[in-house]
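Just the one chain here, the form predicted on its own, laid out as structure tokens.
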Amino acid sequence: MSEFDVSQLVEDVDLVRARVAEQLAEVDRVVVVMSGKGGVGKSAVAVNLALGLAQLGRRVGLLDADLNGPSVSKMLGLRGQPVRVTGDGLLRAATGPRGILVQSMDFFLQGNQALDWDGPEGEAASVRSALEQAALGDLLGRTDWGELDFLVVDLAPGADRLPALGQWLPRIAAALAVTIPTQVATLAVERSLRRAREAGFPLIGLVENLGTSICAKCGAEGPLFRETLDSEIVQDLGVEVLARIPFDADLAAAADRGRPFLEGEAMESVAGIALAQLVARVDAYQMPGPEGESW
């Protein structure tokens, strides 16, 4: 096995943090959308949150921090976008629907190419976490974000992801957790929330996703799971439920087509109203000041 020195690839943390701070200097607020486990619709929530904020007239960026998944670029119709560089040598974000600026590792891969951290002989497998962190630092700190009201970050699932990302972020960030009303998902998101609190990360609230479904024939809403996020569970989690978003086939179809859902008749649907409520709540959230929480 060939020798491998991670120090050749990973920069000093302070240098990366300074670069990120410079590129986010004109970003007012960062909203990190997280989940305890995959399969809860986190990326769909992040994408529709970004599009909804842009619909309100906010200047919005969206970072796909789930490095191994092309969900964000697919949902926004941006797959296959070429990587562009500014005259200053910074990465230029792709422009998505409603003018949102989007950055994703998917833009650096060809077609359905898989992201490979290990190297031809598996020599980098033991330092994969460090390489992922370096990549996130680069996507944040080498992208020309410009002036934004919001930068929405779609974070990969896992309780450790938020504290790891938090080392790069300035004091303008807070987290939004997404779960589905099952015991397995609730246990996972509880662990993520607990880890976020231990790291001193501000929490905006919780989104219950896919708790109900909308009948395509009659429009009636019914439960999708046996469990629900009842008041006792929510109280134990210690966060407010900001919105309960049902499964809606039209929302899923819009994501597959790479088109915004929140427009036209969809605005009056149960899912549309729930998403609009979420957007309004996030837009109204006040980030902690210098005397608030830190990490």
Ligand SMILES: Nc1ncnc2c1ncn2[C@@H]1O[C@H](COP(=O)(O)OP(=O)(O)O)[C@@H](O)[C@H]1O
Given for the second form:
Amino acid sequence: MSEFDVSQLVEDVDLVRARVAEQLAEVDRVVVVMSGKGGVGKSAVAVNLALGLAQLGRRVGLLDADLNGPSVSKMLGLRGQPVRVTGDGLLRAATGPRGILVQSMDFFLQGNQALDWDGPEGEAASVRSALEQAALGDLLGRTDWGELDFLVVDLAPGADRLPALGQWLPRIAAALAVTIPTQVATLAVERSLRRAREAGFPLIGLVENLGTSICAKCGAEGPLFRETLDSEIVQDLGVEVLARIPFDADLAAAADRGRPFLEGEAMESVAGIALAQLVARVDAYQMPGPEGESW
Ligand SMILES: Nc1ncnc2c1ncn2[C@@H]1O[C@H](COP(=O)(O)OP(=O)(O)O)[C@@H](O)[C@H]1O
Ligand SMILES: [Mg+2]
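Show the form predicted together with this ligand, please, the one above being the form predicted on its own.
Entire complex below, previous chain first.
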């Protein structure tokens, strides 16, 4: 196995980039939701951002790029959808609430099976990242995205994920990072932001999730962690806080039920208002054009 040339598994970057560019030709903007860490609410933010943009009347796609921990299909009530192919041999995205087009590895897995990269002898362990990269390239570049105002990408945790994805993306993309206000999470998000900057990837800003908690009984807002993402830390990170989303049990319940959170009374809640603010900021964000900053 040590003799095996991993690069054989990965298609030429230019080839994948050209295929992705073709499929994204009528996509206006790509917004990548990232974080250094898992479990901080990336998927919840990505899903609510996509739903919120759709609520504004934007045409939205959502790519679940977390191949090993896909949650988008569950959060949008789309689990168990069959994989469909277009006449041109492209993958057809599933249609979620508010017409969102969704693509996820989850559609290719039966039941709640995990992706098994290892094989019976564990022999594929060393090529796992190459296989993952290839699979992600296919989900992105072989899906019929059609005409979209936004393609939101829910990235897997890890600082290297954005540069890996970024090498294929046309210059219509920018990222936002999700964190919770603990030092452990902030360190991880700092690493991700640094890697994103090194790759020259435009950063829209930071989303603080779970800084506070909304009491399910009385609706009062109180702190959740001892730490807060104070202005000094934020200044060191060099990005703006786009929104601060509290813990809201209704938000978690909506995700579990596969239903949109942002509707009815929830629109007036602290979490609803924070999410609407995030949606408005992302909607108003001006992507650096081909002449501007690029990676
Ligand atoms: N602000 C929030 N309020 C309530 N539940 C949340 C909030 N953010 C995330 N969750 C829930 O916490 C769990 C983990 O969030 P998730 O988005 O899956 O994290 P990640 O994608 O970063 O691993 C999910 O069940 C999600 O619905
Ligand atoms: Mg996730």
